[in-house]
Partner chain sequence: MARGFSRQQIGVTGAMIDSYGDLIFQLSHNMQTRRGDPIRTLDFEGIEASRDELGMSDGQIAARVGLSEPQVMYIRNMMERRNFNSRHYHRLLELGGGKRFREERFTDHTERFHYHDDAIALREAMAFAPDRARHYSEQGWWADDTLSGWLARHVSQRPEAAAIIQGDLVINYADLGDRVDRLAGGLHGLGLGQGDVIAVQLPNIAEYLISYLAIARLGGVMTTLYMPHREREFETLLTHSRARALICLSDAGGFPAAETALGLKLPKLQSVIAIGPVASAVPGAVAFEDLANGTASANKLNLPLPVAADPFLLLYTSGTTASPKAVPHNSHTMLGNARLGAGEHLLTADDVILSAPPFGHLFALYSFHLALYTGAANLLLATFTPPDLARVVEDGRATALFTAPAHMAACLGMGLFDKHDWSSLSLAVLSGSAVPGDMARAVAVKMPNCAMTQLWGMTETQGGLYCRPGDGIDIASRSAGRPAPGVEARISDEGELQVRGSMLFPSYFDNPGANEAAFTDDGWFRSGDLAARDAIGNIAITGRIKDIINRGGVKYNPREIEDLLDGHPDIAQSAIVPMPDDVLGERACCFAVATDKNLDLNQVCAYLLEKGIAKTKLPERLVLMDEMPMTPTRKIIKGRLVLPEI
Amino acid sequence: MEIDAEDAKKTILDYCLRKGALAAGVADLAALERIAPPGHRPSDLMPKIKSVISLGVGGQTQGAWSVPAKAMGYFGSTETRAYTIAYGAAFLIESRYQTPAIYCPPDMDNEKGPRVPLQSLKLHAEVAGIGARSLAGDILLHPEFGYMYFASIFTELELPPDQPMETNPCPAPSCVAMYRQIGRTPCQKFCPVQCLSGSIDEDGKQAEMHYDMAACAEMSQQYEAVPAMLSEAMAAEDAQGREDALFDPDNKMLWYKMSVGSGGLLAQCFECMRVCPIATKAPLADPIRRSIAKEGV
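With the form predicted in complex with the partner chain in mind, please provide coordinates for the chain only.
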């Protein structure tokens, strides 16, 4: 079967956009293979891979930014929409082009523990040109769509790659102005665990980005707290200490989150994004403005 690669790419990306993705692109596989460490390269997962397609769906609704941080984690499940689109796109490729495709598992690498993903969806999206690393711990930002959730499709179908974004929207001009005044950008200033730092050069571009990922994970990804609580209970001196370790309201909440598979157990705190002008105020980041733009209201 003769497949027009350009045409196929357009068909697949259009499908993604039609199904709700805000942006989609094809990453340069060779670049990914060079950048990703061994064990996490696309070919480690799909030996005959030819293309990586990345797509992003809208992050928070505009209203979500005003809810308390303790509730923000539950808004994170928008990423499942991205996975659904990716899943559909993989089916589309197989049915239309009779070429194997997979929806790239977004999960952690079973062998390496919960801080190491199988694949970096971030890397795919960045190389596909639908996001650029920000000073907020390398969270990808898009100049039009702000903050998105990403999903990837791997396929043995060869598609022409896109280029990474030409310019990085981060830091926004207002962030540069703040940095010049106080030496910190909004995301750096307002991160509750102060895990972000870095500098901006004379041209207003990112010079250095430091990110204490461990501290960020401790803020909202509680998996380490569960065994910690158990070992505290075992080490407790008396019955009251054991009771506290297992059943005090904080710890009991962890049991609850575990038992229901709560979204709040694996989330960000989002404070860096809440104050980020791009995440919240990029022209089409806000679903309300986006729909107005679309409907032309």
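Mind giving me the form predicted alone, seeing as the form predicted in complex with the partner chain was just shown?
Only a single chain is listed, so you will not see partners or other molecules.
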């Protein structure tokens, strides 16, 4: 079957955008293979891979940024929409081009621990040109869409790659102004556990960024919360101690989240994004802004 690579790329990316992605692109496979560590390269997951397609969907609604932090933990995220689109794109590739494709699992590597992913979806998106690294723990930001959630598709169909963004929207001018005054950007200042630090050069560009993942994860990625709770209950000396461990008010919230399938089961923290002018005020960052933009077309 003879395939026009440019036409196939357009068809696949158009599908992603039609199904709800805000941005989509093809990453340079050679660059991913060079940057990703051994065991986490695309070819480690799909040996005959020829292309990595990355897509991003919108993050929070505009209203979400105004609610208290304790409420945002229940909002979950829109990442499942991205995964659904990626699944569909993989099926599209196989059915239309008769070439193997997979939805790239966003899950953790069970040999490396709960905070090491099988693949870096962030790296895929960055190399595909649909996001650039920010001072907020390397969270990717887009100049038009702000904060997005990403998904990837791997395929043996060879597609022409896109280029990374030429300019990084982070830091925003207002962030540079704050940094000049107090030596910190909004995300650094308002991080609840102070896990972010870094510097901005004379040209207003990122000079360096430091992210204390352990400090962040202790609060926002509580993968060990349930087993720790059970361990404490098992080690209790009496029935009252077990009851205290299992039914402590904070622990009851975990049981509740499990029972309702909350996307915020393991806790979440959006405080760096809440104060990020790119995440919250980019031209097409939320449904309201996107709706207004459509009306103006």
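Please read these numbers as outputs of a predicted model, since none were measured by experiment. We call the rigid core the largest set of C-alpha positions that still match within 1.5 Å between the two forms. Positions refer to the first chain, counted from 1.
Taking the core as reference, the Cα of Ser231 moves 4.8 angstrom between these two forms.
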